[in-house]
Amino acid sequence: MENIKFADLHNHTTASDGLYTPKQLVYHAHTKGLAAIGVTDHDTTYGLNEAEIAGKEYNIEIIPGIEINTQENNMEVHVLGYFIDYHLDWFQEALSRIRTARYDRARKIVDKLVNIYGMDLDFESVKEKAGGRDNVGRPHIARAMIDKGIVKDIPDAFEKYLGENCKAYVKRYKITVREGINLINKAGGVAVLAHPGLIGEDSIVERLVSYGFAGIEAYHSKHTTKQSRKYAKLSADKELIITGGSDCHGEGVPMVGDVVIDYETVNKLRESAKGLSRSFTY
């Protein structure tokens, strides 16, 4: 019987808002018997070099990726990128601008939490949750709030204080979906629409797909079976690549390997990236 290989294409590390270091993530993927994983941190590629070194140690292919947070009108849309050339200087400069805006936003949110609610919270403790890096986001604020006993968990923090309808909310730096796709394509990568089931409106998903995505993340830890089937069919109907991933952020659920896709999907993404690199005008 032929040995079937699997990949988990959506994972986060301590380079953004994950709890595992890149090496720890790769190790856990190894224990699950995966052939490949995508390392797709938010707006950064800091973890890729460590992950690739660990990949050689554990014999797991590391797909260089990213997850870019974009905006469609007032809706947040996440764009996954695979097989990007993350060493490009202009690409890193673009990501740095996004992270700087994210950092400033996080500082403003903490200021609001202190001034509006009188919370015993300081920005330095939030930065510690981000490993001292510039890629500070709302999950890091939530984790600092948990440490202080202000909230019980991350969903609680978002529901009461950090969500869009909360008093401490601060609008994000806006990069459009088309700009996110273009950024990934220009870096030699392929763009995939992340977890469309979390968007909520299929009419919007249909419109987004027309912007130039190479694939749709049909299989995701927060998708129902019905949603996964629906988005897999949409991908097939549009002749797009059907992808999937756990969206692992570390300990607990989902865990790396909880959602997998056939390894052949990795080859499809690779070939699509090669095609883009041959046709894209720089």
Ligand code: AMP
Given for the second form:
Amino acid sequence: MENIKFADLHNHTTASDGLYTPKQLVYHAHTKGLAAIGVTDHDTTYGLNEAEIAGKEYNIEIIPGIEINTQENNMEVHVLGYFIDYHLDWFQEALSRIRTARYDRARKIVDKLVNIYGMDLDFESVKEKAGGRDNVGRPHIARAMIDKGIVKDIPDAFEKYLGENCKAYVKRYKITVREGINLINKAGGVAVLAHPGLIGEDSIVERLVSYGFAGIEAYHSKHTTKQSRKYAKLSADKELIITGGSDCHGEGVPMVGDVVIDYETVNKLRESAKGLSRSFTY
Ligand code: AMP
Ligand code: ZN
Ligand code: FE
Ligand code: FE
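Given the form predicted on its own, state the structure of the form predicted in complex with this ligand.
Everything in the complex follows now, all chains and molecules, and the chain you saw is the first one.
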């Protein structure tokens, strides 16, 4: 195994709905012996600065990333971005608009939970779960509900109250898949189709891969071995980069490093991003 370097390209931190601070995430990646990690918080790059500082300390390469929930015909499609120039003002403004929609919608869901079920819940305690930041989503509502003893865990909360088929569910504004890819490309990054196995419909996946993705996340903690093989093959057939990541959200499973990919993939993504940024001028 010596000299083989590995990367986990999909991780969340407290900047979105992860439980590890960026520094804690990097520390755990270090204990797993990883060479690089992608920090891919939902709709925010807020954790990247701290992750990069910790990366220098622990000698781990931090790939600046993002995960954007987009939609295609009412289906939720997650788009990962890597090697983005995240300091760009217009990019930050675009992310801020997405977060605001998520925040407003979380507030509406809490109102409904209180009104429909008489739940002992308030938006302040939900916001606290997001560290007081503007990136409030359903996982934070779930955690506030766990604290109050209303549900036993996050899946329980989604099943009973927060999922799409639940009474308190509220739709939110999402950009389209193509808009998501464009946003990432214009910021100098490459777009990767996240966990296609979770979209729930392979006919859509076949179509999506032609939209301008540089890669497909074939390896993911929620993919079965069969799914991983299928999407790795699809990726290879389309001459796209095969990526993988744990989708670690902190303590418990999946843990950072539970799904890894050869470090060479990082170089491929970097090269692909370089090719892109040359074709854009601001
Ligand atoms: P939101 O962006 O507020 O709509 O919340 C979506 C996030 O909630 C996803 O990105 C997942 O991290 C998490 N999530 C969605 N469905 C479930 C589920 N059934 N169980 C646990 N977490 C979920
Ligand atoms: Zn998440
Ligand atoms: Fe996702
Ligand atoms: Fe994720």
